[in-house]
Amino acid sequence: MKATLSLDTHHHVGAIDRRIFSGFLEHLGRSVYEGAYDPGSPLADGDGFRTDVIAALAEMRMPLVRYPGGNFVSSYDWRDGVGPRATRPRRPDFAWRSVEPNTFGTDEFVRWCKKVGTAPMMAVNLGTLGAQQAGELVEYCNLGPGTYWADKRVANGALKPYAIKTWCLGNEMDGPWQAGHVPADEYARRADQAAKFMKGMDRTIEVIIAGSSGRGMATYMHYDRTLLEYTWNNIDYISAHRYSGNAGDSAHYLAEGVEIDRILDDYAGLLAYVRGVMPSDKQVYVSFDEWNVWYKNREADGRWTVAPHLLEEIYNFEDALICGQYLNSFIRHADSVKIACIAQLVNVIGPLMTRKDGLLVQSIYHPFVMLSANTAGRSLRTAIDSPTYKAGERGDVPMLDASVSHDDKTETACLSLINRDTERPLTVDVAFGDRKIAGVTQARVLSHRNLKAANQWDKKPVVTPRPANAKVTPGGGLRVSLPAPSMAVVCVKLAKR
């Protein structure tokens, strides 16, 4: 089967923000204890943290990671976590079922995100908190030496404030089974209070407030709007939630991105009649700071223990194929969405998992790799000509999808193609209206024959990239052969105007 892909640099969606490409670390099962931060493993450095796991995590490029929730942070009392460890309170946790020690917080978090070589994005709880809390947390971490909380961060060891510039006001308050759920006009009200406070402790900052938990919710886009039209002038970004599963149809599920693109027209869409009835001239964007694929393990039920084996995935082949699409409409949608977060990273549903003396790399983890490391400049839009499949419910979907970077500083393209189709292979040729293709820069591919391979402990990798076969044809264009199913991530420099 054969698709075209018809490109001009000058036709771009906008700006692509590298801020897309970052992750989650929850208070949560082995996430943060025996995940990032395990004393007792050999792997450890001094301060507990797995060397393994930075340097894994490093190579995804993340320019922020989202801590400490989540779920969690509706009933988490930021200052149990920081301090003299032998004072730290162990607290239940209302979200998970759990035992918090409180052993690993926000100084830690602080440290650990420095050796990642990303940025903390912090939520405050306003669960079961409100705007002082909040705001005192900024105070610890953004002031200089001079009050209450700054001389604390300063005696517990940080002289320097962290400087942290990026806020979630709760998590998913639409949810019931959050803790401090109340309707949109009392979130809204809460929200508002603590993005104003906030700011007041630090005008830098920028605010992200929760909107729904998912499409599923029957307060969808209602609840959104309402939280929009209250808190419009003192908010940065609303947030969007998805987690993808499988239901056996593997034609429905590798289609998968459909769904995700509809989510971010829906707010592109929400954001711009807000904007219009206001009305103001400020723009509000999407963070997607829950994104991932789970349905397998769905044990959420810590039995009041520390570290519980809770929500550990295993993921295949194709559920790597379904976070390339994430990824690839996050790119796509370059002008709304200037945030996304993998949830989550280590061992719960993340693309890492850990035992004490060792790592396993799961599959979801390239794809992201991949094209953290390729993606830059502007998005440009995507003319595409492709066959159609049979994807169940959701009818004839084309058997390619597909984003496309171009940086103007190094003249270099990144080519994200997907082939969801389970049977035929697909050849897609691409052509740019205003350019030639020089040269092919790299070419990777990801593909397997089971859907069901996945990489395994104490066995060699069997989803991992390889090389793909990508040809710069005769006329400039540019060839990829793309096995059914696959992705591939092919680099290409342009040739000068």
The other form holds:
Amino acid sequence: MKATLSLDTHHHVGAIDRRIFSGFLEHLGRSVYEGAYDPGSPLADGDGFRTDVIAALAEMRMPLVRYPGGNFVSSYDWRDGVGPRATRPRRPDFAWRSVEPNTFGTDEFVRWCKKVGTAPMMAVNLGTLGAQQAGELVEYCNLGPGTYWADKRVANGALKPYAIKTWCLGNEMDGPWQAGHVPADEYARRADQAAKFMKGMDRTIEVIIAGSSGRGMATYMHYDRTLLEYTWNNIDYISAHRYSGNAGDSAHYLAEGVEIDRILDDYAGLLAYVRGVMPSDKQVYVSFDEWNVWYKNREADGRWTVAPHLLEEIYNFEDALICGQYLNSFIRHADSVKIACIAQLVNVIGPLMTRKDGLLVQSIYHPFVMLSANTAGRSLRTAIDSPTYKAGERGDVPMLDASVSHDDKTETACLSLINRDTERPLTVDVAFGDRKIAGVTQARVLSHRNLKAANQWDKKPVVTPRPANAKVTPGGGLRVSLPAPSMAVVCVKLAKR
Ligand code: AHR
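Any chance you could show the form predicted in complex with alpha-L-arabinofuranose after that form predicted on its own?
After this comes the whole thing, all chains and molecules, with the earlier chain placed first.
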């Protein structure tokens, strides 16, 4: 089968915010304990941080990592996690029925971020706590010495403020499962007060209001509209979350990009509407701060233990193609999505799994790294002419899903091409209307004949990128051959104008 992708470097959606390649670390299961922090492991450094995890995460080049939750944050008291370890309390964690030992807290997280080469994106508890404690956390993190909480940070070993710029106002407050869950208007007031108080402490910070936890919620969009209308002038982003699952029909599952586009279109429409009725010159953007595949392991009961095995999802090849489609969609919506966090990073619905003496790199790691390493500049409009395939209830869906970035400083473009059809290979002819392609600088493809193939402990990885078949044509176009199904990332150098 054949598809065409027509591009023009002048036809773009806007600059791609690199923060769409961010991540999420929650106190949940073995994510922090035994994942990021594992003092008992031979692979831990002097701080107790897993060096193999740090090295693999560094390759993901994440601008931000969101922390400490998630559902966890809504009953977490950050004050339990600072100061001498010996005096930190063990607490029951309401969200995951686990025991939180508090041996890893704010200061450890900031130190860990430095080692990973990322910056903290901090969430505050607006479930069981409020504006006061949220403001005090900003004081602890961002103020210079001279006040109570800032001096505590200094006493805990950090003279220089952490200068944390990005803050989440609670988490999924629309969900009945959330500690402190309240109707939209009540959360709107809580979040507005917290935003004002936090920004009063540090005028340079940006805040994210917690939008709907998913498109399946009965209050989806109504909830978000109420929040936006009340808090518009005091917030900077609204969050969106989605976890994808395969209900047993891979053709349907592999068209998941259609759903992701739809959610982003919903938010773009709502944001434009609220901006219009305010009326306001200000723009609020989307922070898609939880996204991933999650359907195989939903165990959420930690039975009051420390670091229980929860949400330990094993990812296969088809799951990786869904992750590629999330990233393609974020790139295509560069004008509205400024932050996105893969949820999560290690052991808990993560691209990485640990055991005491080793690390397993899962399939979903690869689309992230392939794109994070190569995406730069502006998102180009993708004019696609593609054959369709039967995607179950989703009907006829184009086989080709694509995103393209163009960096005018280096005159390179990075194309992310996914063939969603499980049966038919696809040849994609790419042409720039205004430029010729001078050469291919990188071409890698993720493919496997078995959709369920997964990397396993102590075995050679089977889902891992290989060289792709991508050639410049005599006319200065590009031809890429995509196996069925597959994801290719091809970087090209454009010829001089
Ligand atoms: O990432 C796992 C959980 O999913 C998060 O704690 C919560 O925000 C979402 O429901």
